[in-house]
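Just the one chain here, laid out as structure tokens, in the form predicted on its own.
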Amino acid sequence: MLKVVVLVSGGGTNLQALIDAGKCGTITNAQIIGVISNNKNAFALERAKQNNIPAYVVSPKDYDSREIFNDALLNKIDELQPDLIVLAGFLVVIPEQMIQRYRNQIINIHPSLIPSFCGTGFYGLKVHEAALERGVKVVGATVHFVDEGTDTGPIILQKAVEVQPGDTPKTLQKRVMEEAEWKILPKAVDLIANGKVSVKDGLVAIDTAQR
């Protein structure tokens, strides 16, 4: 059973997608053993409690320096001993020490088709604002492993979503969540939980054989 810890900062819709996928059997051989947020007011914490998942707050505001916070975050994760860490809208820079310790065990969901509209400054609505300003016709979401760069780790899954006439950043964000993020994040966790994902030379290979 793959032990999963989910890191969140806000509403936790992707966390909810993972919880729902586990309940309906879309994700197998995995269990969410903890949710950590940097924001004590994140609704994601309430989602965790409603589903009897241990929830923790580790906030930079509670520590005198970013270094001390990084140590506290890593200590909490080490305490939980996860097999997989899922960044589901976690708006905190992951400490390099954590990336090194959990190499190819941290995944992130990003609301664009990487390498488009990614990197420093591209998060949340800003991604969709930039996509609409550029006039692209297709957007989407990407699940990738986390490395020392920003949105630069090996790509696991991507799903495209068409831009519709009259889209606003908010309507586009909602459609990308519903049609892409909430589908490929649970799928990625299921693939990893069942030993279907491997990384070699910075590229992901997925075993498509039936289990």
Ligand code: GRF
Contents of the next structure:
Amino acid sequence: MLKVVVLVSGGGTNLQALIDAGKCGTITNAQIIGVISNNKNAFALERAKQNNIPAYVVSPKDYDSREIFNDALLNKIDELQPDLIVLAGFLVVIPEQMIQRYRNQIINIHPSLIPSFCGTGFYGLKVHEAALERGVKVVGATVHFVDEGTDTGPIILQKAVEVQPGDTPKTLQKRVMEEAEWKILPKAVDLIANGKVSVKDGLVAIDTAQR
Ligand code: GRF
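The form predicted together with this ligand is what I need now, so please give it after the form predicted on its own.
Shown next: the complete complex, the earlier chain at its head.
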């Protein structure tokens, strides 16, 4: 059983997609053993509690420096001993020490087709604003392993979503979540939990046999 810890900052709809996928059997061989938020008001914490998942707050506001916060975050994660860490809308820069310690064990969901509209400054609605400004006709989401860069790690899954006439950043954000993020994030966790994902030379291979 893959032990999964989910890191969140906000509404937690991606967390909910993971919880639901576990309940209905879309994800097998995995269990969410904890949810950590940097924001004590995140609704994601409620979702965890409603599903009897231990929820923790580790907020930079409670620590004197970024270094001490980073240590506290890493300590909490080490204590939980996860096999996989899922960043599901976690708006905190991941400490380098954590990336090294959990190499190819941290995944992130990003609301664009990487390498478009990603990197520093591309988060939340900004991603969708930029896509509409550029006039692209297809957007989407990406699940990738986390490395030292911003959105630069090995890509696991991507799903495309068409831009519709009249889309606003908000309508596009919603459709990308519904049609892409909530599907590929659980799917990636299921693939990892069932030993189907390997990384070699910075590229992901997915074993599609018997699935
Ligand atoms: C999602 O769009 C995700 O791709 C981005 O942050 C948002 C999180 O939403 N990184 P939620 O908290 O899962 O509802």
